[in-house]
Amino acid sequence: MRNFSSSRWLRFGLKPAVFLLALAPIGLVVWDAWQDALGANPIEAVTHRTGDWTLRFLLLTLGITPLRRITGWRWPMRFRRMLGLFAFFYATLHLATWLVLDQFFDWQAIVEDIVKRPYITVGFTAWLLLVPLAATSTRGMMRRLGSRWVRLHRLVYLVAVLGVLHFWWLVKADVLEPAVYALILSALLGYRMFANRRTRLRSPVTA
C-alpha cells in the first residue's frame, strides 16, 4: 500500500508540479513580453533566456543518475525523461528565436552564420544531436533499441559540452556564467568517470 501511495503521489502530485515549474521560465518570458519588460533588445533577451534554461535542464538531467547513486533514491529517475525533453524544448525555442525573430528565415544568412561563426556551429550541432535523443526518449524506443539506446543517449554528455562551449564563445569577455556551467558539468562528468572506473574494478571481484 505504501509503494502504491508513493507511486500515485509521484504521478499525480509531484510530476505535474515539476511539469508546471519547468514551464514557468517560458511563461515568464511571455509575461515580460506582454508587459514590454524584456529590455531594449527583446530578441536578445528571449534568446539568452531560452539558451540559459536549455543548459540548466541539461545539467539537471545529467545530475539525476549521480543523485540516485549517492543518495540511493530511485524516485528522481522518474523525472529524467521529462527534464531531458524540456532541455530539447528550450533548445528548440532558442534556435527558433534565432531563425525566426533574428534572421527572419534568411536561409542564406543562416547557413553563412552556421559555417563562419564557431559558436553558432557548435550550438546548431548540439541541437541536431538532441533531436534523435528526444525522438527515442519513449519506453517503446528503449525496448526496440536495447543496448543501442544506452550508447545513443550518451550523446547527451557531448551535447552539454557543446552547449557550454557555445555559451562561452558567445559571451567572449564576461565568462563568469558559462564558467559556472562548465564547472558543474565537469563535476558531473568527473563523477561519471569515477563511478564507471570503480564499477570496472569491482566487476572481476564480483565475478
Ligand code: HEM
Contents of the next structure:
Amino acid sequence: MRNFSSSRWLRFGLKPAVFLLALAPIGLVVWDAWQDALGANPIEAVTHRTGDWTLRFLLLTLGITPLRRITGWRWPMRFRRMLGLFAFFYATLHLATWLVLDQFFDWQAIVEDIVKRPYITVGFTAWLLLVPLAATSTRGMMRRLGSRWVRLHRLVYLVAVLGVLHFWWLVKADVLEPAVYALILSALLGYRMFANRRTRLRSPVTA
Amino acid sequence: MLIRVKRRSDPKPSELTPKSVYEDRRRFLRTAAVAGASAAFPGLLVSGAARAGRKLPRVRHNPDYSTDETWTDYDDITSYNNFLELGTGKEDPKENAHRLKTRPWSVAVEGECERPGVYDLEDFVKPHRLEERVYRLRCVEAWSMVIPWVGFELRTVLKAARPTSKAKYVAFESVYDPKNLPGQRRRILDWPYKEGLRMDEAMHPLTILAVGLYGEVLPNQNGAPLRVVVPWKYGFKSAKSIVRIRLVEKQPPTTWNTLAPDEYGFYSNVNPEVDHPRWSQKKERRIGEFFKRRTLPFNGYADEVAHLYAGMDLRKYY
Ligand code: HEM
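Could you give the coordinates for the form predicted together with the named molecule, as opposed to the form predicted alone above?
Now the full complex is given, and it begins with the chain already shown.
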C-alpha cells in the first residue's frame, strides 16, 4: 500500500479516477435520457436512480472510517470528503428532479407533500441537514470549527438513518431493498459503537 | 343506458396520432421480431396456443364505451407494469413474462350461483363477441395510461352463471404458481392475489374481462390470458391472470386492502379528493407526457358510475 499512500499518486491518479467514477451514475442517466432508454416513466426513473446513489454515497462515506480502522490504512481518509460531497450532489439532483421534473414548481403541492407525507418530510430533512455539512466541508472550516466540526459532522449518521427511513416508507410492499441498506447502515454504525467503546478515538477528525 | 358525453379530458381530434402511422411502425417491428424468432426456433409459432402479439380475430371497436384520447404507446403499456407475481420492478414483468404459463388455463365460476362450472380458457372465451374498449387506466401510484383493451363484459359471464339472491359480491383470484412465478417465491403479498367487486360494480357494462390489447392477444405482463378491467377504479382493482370468479354474500378479503387497509380501500374508486396517505391523488402523470394532469373523479367515468355510490361517504369508503 506504499504506492497508494504516496500523495502524488493520490492527487494525480486515484483521486481524479474516483471523481470520474463517482460521476458515472449521473453520466449514465444523461446517456439513457439521450438514448430515450429511461423507460415509460423517465421522471420516476431519474428520481429513483439519483435517490439510490444518494444513499449509496452516504454509506460509502460512512464506510471510510471503519475501513481505515480495520486496515490501518490512512489513504482512504483522503476520499471521505469527496464521497460525502457526492452524496450531497446526488441528493441535490434528486431533490431538483422532484421539484422541477416531478412537481414542476407546483409550490402548493410541494409544501403539502413536505408537510403531510412522512417519507418526503424525512427525505427533505435529510437533505436540509446535508447542507451545513457540505458548507463546512472545506479544510478552512474544519480548522476554524475545531472540535465543533466533529460534533456537527456527526449529523451524517442521522442523515443516513433518515435516508433509509425515507426509502423504507416509500416502498409499497417489498421492503427487501431498504432492508439491505438498513443492514449495511447498522453494520457501519454498530462498528463505531463497538470500536468507540473499546478504544478512545485517536484522531480528532475521526467521525 | 350509457350516454356518451364529450368530456373535458377528451382531446381534440387534431391531437390524435393517426392510428395507422404508429400501428404500421410497431407492426413492422413486431413482425420482424416474430419472423426472426420463428426462423431461430421453428415450431414456436405453430404450437397452436395463443401468443402475445397474435392478432385477435373479429374484434369490433366499441366507440360508445371508448375514449378517443391518444393511445399510450404499446411499448410503454407492455414494459411498465405492476404485476408483482413477475417481480417488483416496473420492468420485471416484461422480462419475466415467459415465466407465466398461460396454457393450459382454466377458469372456475363458482359460489352463489345456479350454474357453476370450470371452463377451459378457449371454451370460456369462445361464446363472446370480442370488443375493443379504449379505457383510461389510473394507477394508485398517480400515473395513467390509455389502453385499447380487447375483451367482453363481465356481466355476460355472471348472468350466464345465474347468481342466486345471496350473490352480493364477486371475488377474483389470480394465478398461483410459485414454481414458475419469481414474485411468488417470497411472501411480498399474501398469494394468490385476490380482488373483488360489489355485484352492481361487476355487472356494470364498463367492467370487462380482457383477453387482449392493441387488437392482439394480451401480453403475459399485462395479465394474460384473462384479466379484469374496471376503468373507474385504481389499477390494482383490475386483477390479472384470473383463475377463479366466485360469487359471494360477504365483502371478500382483497390483497392490498388486507395488507394496508388505511392505504387501499375495498372500493378504491379513483378520487382526487381522497389522498393516499403517502401521496396526493389530485394529479397524475399520463405516461408519455411531461406535465401532470388533474385526476378526474371516477377516472372520468362519473357520468356512468357515480350513481352506484349515491349516498355513500366516499371519504369513508375510499
Ligand atoms: C439524503 C436524502 C435522501 C436520500 C438518501 C434519498 C433516497 C431515496 C431512495 C433510495 C429512493 C428510492 C429509489 C428506488 O426506489 O430505487 C428515493 C425515492 C424518492 N425520493 Fe428520496 N432521498 C433523499 C431525499 C429526498 C428528498 C429531499 C426528496 C423530496 C423532497 C425525495 C423524494 C423522493 C421521491 C419522490 C422518491 C420516489 C418515491 C416513489 O417513487 O414512490 N427524496 N429516495
